[in-house]
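One chain follows as structure tokens, the form predicted alone.
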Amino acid sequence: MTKTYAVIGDSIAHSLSPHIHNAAFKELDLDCTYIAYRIPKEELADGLEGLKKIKIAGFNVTIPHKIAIMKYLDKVDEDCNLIGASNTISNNDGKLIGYNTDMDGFLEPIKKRNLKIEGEDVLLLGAGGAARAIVAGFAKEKVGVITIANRTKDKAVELRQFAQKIGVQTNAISLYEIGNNLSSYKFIVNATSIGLKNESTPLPTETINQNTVVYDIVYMPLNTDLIKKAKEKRATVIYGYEMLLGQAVRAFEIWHGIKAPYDVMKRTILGGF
């Protein structure tokens, strides 16, 4: 019988996530599907119960619904626990487990360029679930100094407070508090949904230089805005769609046990550009 996957979230009609499977699948020869399946944010748990009943096998969870799933689920592994968010569900008759990728999935293109962590600081852009689990991989790699900037402060407060708890130094300013001077930055991340329609980035990118990674998690387009202007700059960039290509890696690995097809996943990823 075929198992199905899926993605859940809203919006998700530019999800790659299902290209991404599919082409796992294939390429092994696997008997299982993946659909993207929205789900608007006051209809979680009726969503949950439509998967539960056709049996899902597992899923994947995506705005706005990464923190609010915690809530549904029977167990979760560590991370999840020291994030507070879910992004990886496996169904397990009938039981729901959840994992989180995303701290992993974000730190592997870093480590894979072999860049230094460790004593560094960074500017964080946004507060939401992907942001938490940025903190938290930072945490992990032994961080200098996380400035987190948000639209709404308050957010960004909530989120100093989890990354003190976890042994961060961390500023808390919102958007416009920034300044102008990014130059004593090693690290720029957005892990806000700004670039999605190609807006331009808030930040001023004046000072930006060589010595900057700047990593945009936003992966459609490839190019934001935020990207753009970093190349200009001759800063080491990294893209969304790596985040998400390890991401989805590490999930295909928690439901199927076996190594993913890497190489097919990435070309299915850049192919969706």
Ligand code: ATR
Contents of the next structure:
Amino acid sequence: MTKTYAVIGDSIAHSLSPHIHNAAFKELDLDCTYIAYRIPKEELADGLEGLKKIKIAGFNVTIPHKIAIMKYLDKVDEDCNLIGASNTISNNDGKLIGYNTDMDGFLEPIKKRNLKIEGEDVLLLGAGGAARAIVAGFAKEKVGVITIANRTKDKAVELRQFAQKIGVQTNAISLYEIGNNLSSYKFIVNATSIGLKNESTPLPTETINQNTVVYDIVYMPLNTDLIKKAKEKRATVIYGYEMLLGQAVRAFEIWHGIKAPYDVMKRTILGGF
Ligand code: ATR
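Can you switch from the form predicted alone and show the form predicted together with this ligand instead?
What follows is the whole complex; the chain from before opens it.
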């Protein structure tokens, strides 16, 4: 019987995940299919019942359900537990097992470039589910101080409490308190959805330089305003698609227990732009 996989979230219409996984299934001749299923924020419980009814084999979780999904899971892995959010679920005969592939998916492109994280300072925009996984990833690599800047300052303060628990030094500020000089940050990471609608970055980019690493987790468009400005300053840039690819490869390997066809998945993402 064909196995069905899905990504759930809202909005989901522009998700590349169905393309990536379906391309991988085709490449390896697997009898599987992957669909996008929109579940509005307040309909998660009903949506999950629907998924169980069609005997979903596994699914990815995106905005706005990554944290809310946790209470519906029967078992979670270590990273999920640490981060308090899940983006990859397996369905074992009606039992939902949660994983989090965001953290390692985030770190992979940094490691691939042999960039040092230990002791380096970070400016992190955003304080949602993705930002949480990023804080946990940086913590694992013994980062210096992370300055968390968020539109809603209370959420930055909340994320700061989480960071303290896992032993990372942080400051929590609002987007309006960032100041004009970014040269003390080795890493500048956008973990908000700013850029998705082609908006300009709220960051003052004048002091970004060739020693800065600018990582935008927004992958659509490929060249966000922040990425464009960082390139003009000759910073090292890391594209959002790289994190998307990293987490998709890991999700594939969790579900299928075989090595993911990395190149095909990468080509599919880049072909989608
Ligand atoms: P994710 O799982 O991708 O992290 P999320 O938990 O909904 O999604 O978090 C979205 C992040 O983007 C939040 O930090 C949010 O800021 P608020 O906490 O103030 O809501 C941020 N964000 C989204 N749209 C934004 C905008 N237009 N300007 C500034 N920040 C924005």
